[in-house]
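First comes one chain, alone, set out as structure tokens in the form predicted on its own.
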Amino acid sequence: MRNEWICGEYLTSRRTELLDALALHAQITVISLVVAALVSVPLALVARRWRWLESVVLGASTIIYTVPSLALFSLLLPFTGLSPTTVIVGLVLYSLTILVRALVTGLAAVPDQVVEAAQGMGYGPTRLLWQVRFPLALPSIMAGVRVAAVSTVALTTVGAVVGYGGLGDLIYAGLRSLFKPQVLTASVLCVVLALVVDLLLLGIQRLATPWRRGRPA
């Protein structure tokens, strides 16, 4: 196998090795983002329930997401091993600071008005929320997603320091070895599942917000 940045031979020959670490990628990055986002509508709740809370929430998400990734992951290792365990909760914490802030952000700029004809209406405190406020907070909540969702896609890279970085691995023993094939692929493959991931979180937020097509997203 030629030691070139682009090998047909080895797409061929590591077609399996190459699908398993982004079966791995794609499955961290997935289950993160859904406990990043059970997390942080609580929180973000919280934060506009009790205003005081606000600057408590967002200031201790912020202080977490400027914590090295390597020395976050690092600080988890007693707690969680050497497992997915430890890259997916460092992932979730990182992802809190963006999802926080896009829920809280959304939330407070759904217009008086407008909660107040509902209100007028007989909608309820969980009415009014689900489905008054969510929907309107939705592009900015959306928003936040997609930052977060591509942001965890490259963070998961650096799980390769603990084991479980799924392309990560493949790039990080690719540049131990000088092997150039492996380094480009799973980078080009790395940068693919983002877009992928970014794509379909455009279209649901397309398909979740009809009365905004037409408009940049």
Contents of the next structure:
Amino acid sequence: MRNEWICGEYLTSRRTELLDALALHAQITVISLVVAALVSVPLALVARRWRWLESVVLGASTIIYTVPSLALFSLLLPFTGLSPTTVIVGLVLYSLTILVRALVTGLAAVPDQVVEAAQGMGYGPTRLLWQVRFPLALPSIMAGVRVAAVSTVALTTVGAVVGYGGLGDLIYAGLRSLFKPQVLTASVLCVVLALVVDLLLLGIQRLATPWRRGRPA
Amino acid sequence: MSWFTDLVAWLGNGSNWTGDAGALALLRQHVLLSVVSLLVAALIVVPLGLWLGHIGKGGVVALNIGNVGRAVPTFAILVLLTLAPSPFGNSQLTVVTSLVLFAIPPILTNTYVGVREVDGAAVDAARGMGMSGWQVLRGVELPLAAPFIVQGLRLGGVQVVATATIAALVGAGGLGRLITQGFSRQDQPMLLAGAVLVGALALVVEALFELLERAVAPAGAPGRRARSGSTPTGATVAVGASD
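The block above covers the form predicted on its own; next, return the form predicted together with the partner chain.
What follows is the entire complex, opening with the chain shown before.
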């Protein structure tokens, strides 16, 4: 095997290794995003309900964003050990900062007339939230989800410092052994995974907001 | 809270700050790497974004560079360039190039959107007053888009400061060194100190750009009358130009 950037032999002989790393990468990303999405909804609702909490939540998210991923993963290590959980907890925290913001601004941008009309028609608070506010805020929420998803796929690579970076592990190992094809292949797969995830989310957004079809996303 | 007292003790110990690998030297490297990267990115991308916004084309390109840019892991670029032949390889250029590529998307997207968000009436008025395309860009679109551009620089700046830490993974300098060394030596206070210093630096950058954002905000609402003394052909007549 020669140490060229592109090497067909590497692709065929290390196929399983590459696919395993890709699968782990996708798994870490998806779990992180789902957990972040589930946590962000109550956080955003609480922030909207009590105004003083909004600045607390948004301020905390700004501070989290300034903590370098390398440090966050290393700092979580004593608590969660050398496990995928370490990476996932870190990624959830970063995604939260994006998702909570998108939810808060998206829900705030729903026109008052629509809300008043729904209230006039007898919608209670819960129905109002799920059937009026949420669907109307969906485009801006989904924009946030896409940013969070793509960033998470990229950031997962840094998980290599604790040994669970998916494709990042291959990149890091390739750096140590100076093995070029491994670094390039893993990097390209990582970008492709991010773009596929982005396209999938765009598709979901289109399906979920049929009234906006024909307009640019 | 023993970790806190340990951290304070680490930060209070002068010997941790001095020397070639001391926190002060690493902080200086970190600031230098971040400032140079942000500056280079801004010099390339702000004019490009302004021009694309001005001609009203390339929006898809500008916005998609933002999306694709986010999809490319900085860590991957860093390692790829480290393995590339000189002038890359194990050099400052490798780190700066990776960080520049990382800073480009938010700045480009914000600059482009900023120019497109300028009130069309203001642009029409400027053209009606006989301003050339260049004068419209310089005197109307740039000042009105300035808050957006600064916001893009702020986003990019904070991200660059936080991300510059991973340069330590390929053996380059900066505060990331404290984190990787603290990690490998099991020196928790050192690791924490690295994280806290990077976070503090990022917050300083955030605060500085917040001030800048206020300074460049157009003083009046769009449509505000130009101040007396300005001439129709002067570049500063701009509606809402900063005071």
